[in-house]
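Just one chain is shown here, as structure tokens, and it is the form predicted on its own.
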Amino acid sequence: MHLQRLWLTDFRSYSTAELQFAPGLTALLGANGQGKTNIMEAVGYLATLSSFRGAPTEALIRRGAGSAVVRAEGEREGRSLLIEAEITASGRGRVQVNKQRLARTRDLLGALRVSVFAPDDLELVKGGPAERRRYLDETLVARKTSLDVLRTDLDRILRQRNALLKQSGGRLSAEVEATLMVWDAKLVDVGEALADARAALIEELAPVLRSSYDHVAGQSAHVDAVYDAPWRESGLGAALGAVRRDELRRGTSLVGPHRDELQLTIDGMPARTHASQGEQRSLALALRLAAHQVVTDSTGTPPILLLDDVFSELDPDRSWALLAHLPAGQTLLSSATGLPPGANPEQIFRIEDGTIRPS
């Protein structure tokens, strides 16, 4: 996949903007707050129809504008690709691929793939389990888009099941029990399938993660990744039965893939609590590199790599190591502090006060 051009209309800080990207490394340079990340975010939006910064849809529309448009032209597997997305505050914007309107968001997945490195990636290691579950699920969908069905079905089932548990008032009436059995069966089917997919992914990721960590850290360490889901020993159905009273009392689903954890260790110690800041940063980068490699191996095409100001959070050694081990393919790099040693971009844009100038 090669992204060639990007057009923005009323997206974030830009009333209009147009950029042309190199097939290799393109650098976006400028002080903080000038709009570099907005460009990265626009590219990411065309891949997932969501902000990798976690921003709500209305925040993507320039203040005072009624809607925003992001349009990109590129090439995928030798064929031309045009993606156009209209963003509205109501969330009812239109998306077209090669001038064909998509009926569902899911139909866009796989048209454009991206891997994002951002300063807050440290939360993959230091943050709560939800960050690591999201990492696993996003990687699953990037390598096989049909797995998005499991993720969306799980969310829907949990919403309905939790609503029923809250409405029960802590009492297991015959009606509540009958309805719970229906939602339990659905949760078992979807939950076990998603957990199996996550566990298989981790087995594939683990050796790549170890190699990536050694490269980024500049030294060898035993890094391990384990899927922690105790309910899998007895099965999800039995586990749900064991916590029935507690779920009714608390009004929420207490067991399943939405509560599982990706345990990360370095030399046998939990990385979240025992690793140094440098080790945690190396591990966060290694997680992203490993996912990028696994997706590339699965799809045969490397995703576009978005490096959003990550060098401001890295020491010179780790910056050099990351650049030295960049995977093949197209990369967009943003920096507020200039280019780190080892960066040799084919294209440079300087961004100041919302103005984009080729350099």
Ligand SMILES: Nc1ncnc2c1ncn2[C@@H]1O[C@H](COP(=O)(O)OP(=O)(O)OP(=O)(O)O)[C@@H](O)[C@H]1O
Given for the second form:
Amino acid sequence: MHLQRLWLTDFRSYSTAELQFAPGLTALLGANGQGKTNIMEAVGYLATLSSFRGAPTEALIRRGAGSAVVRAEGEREGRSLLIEAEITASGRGRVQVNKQRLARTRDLLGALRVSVFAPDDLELVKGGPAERRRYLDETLVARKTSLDVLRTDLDRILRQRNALLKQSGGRLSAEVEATLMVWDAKLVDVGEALADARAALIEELAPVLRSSYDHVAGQSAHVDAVYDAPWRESGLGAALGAVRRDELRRGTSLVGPHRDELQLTIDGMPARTHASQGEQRSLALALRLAAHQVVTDSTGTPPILLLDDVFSELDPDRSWALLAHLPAGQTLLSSATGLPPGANPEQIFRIEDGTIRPS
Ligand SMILES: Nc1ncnc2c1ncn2[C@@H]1O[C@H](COP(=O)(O)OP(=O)(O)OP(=O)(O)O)[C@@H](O)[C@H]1O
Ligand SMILES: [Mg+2]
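One more: the block was the form predicted on its own; return the form predicted in complex with the named molecule.
In what comes next, the whole complex appears, and the chain from above leads the way.
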């Protein structure tokens, strides 16, 4: 997939904007707050229908406007592709591909794929387990879009199950027990399927992660990634039975994939608590590179790379390693401080006060 043009209407700081991208590397340069990330976020939105900054959809609509539109034209396997997404205050709006309205917005997933590198990727290593679960699930969906169902089903089941546990007031009445059985069966189905998919992904990621880390860090260390889900030994059904009392008392679901962890170690020590700042940074970058590689291998085409301001956080060696180890493909990079060493963009845009000038 190669993105050729992008149009924005009332998206973030832009009332209207139009850009034309090179097939290789495009750089977006400009001072802080001028609207560089906004452009990348729009491209990312067309891939996932969400903001890679984690912003709620209403934040994507220009202040004072009622709705936003992101439209992109590209080419995929020799055919042209036009994606149009409307964003309304109530959430996701209409989405069209080649002027055909999609029955379900989920059908868009996979039309365009992106890999995002951002300065706060460090949180993948330093942050809580939720960050790493999200990393796994996003990679799963980028590789196989049908797995998005597991993720959304799990959220829904947990919401309902937690509501029931809370309502029970700590008592297992016959009625609560019967309803809980229904939710448990659903949780077991979806939970085991998601955990199996995550575990299989980690098997695939681990060797790639190891070599990515060595490239980025410029030295060899033994990096390991292990899925930590103790309940998988007994199965989720049995594990839920064992915590039933606690769940009723606390009013929330205590075991399942929403509590699992991706454990990362460097030379046998947990990266989150033992690794140095530089090692953590290298590992975060290696995690992104590995996911990008695995998605490229299984889909046959590299996702579009969005390198948002990453070079300001990386020393020249790591910047170089990042650029050198990317599979060929289309890349957008943003920088407030100029181009990173080794970057030779085909196209440069200078962004100032919301005006985008090719140079
Ligand atoms: N919904 C919105 N409506 C209007 N303006 C917005 C909206 N959301 C964000 N902005 C404006 O967009 C600007 C931020 O743009 P962006 O994050 O793209 O900057 P940037 O060029 O990436 O800066 P930096 O180099 O600091 O990362 C801010 O000035 C902000 O006020
Ligand atoms: Mg930015």
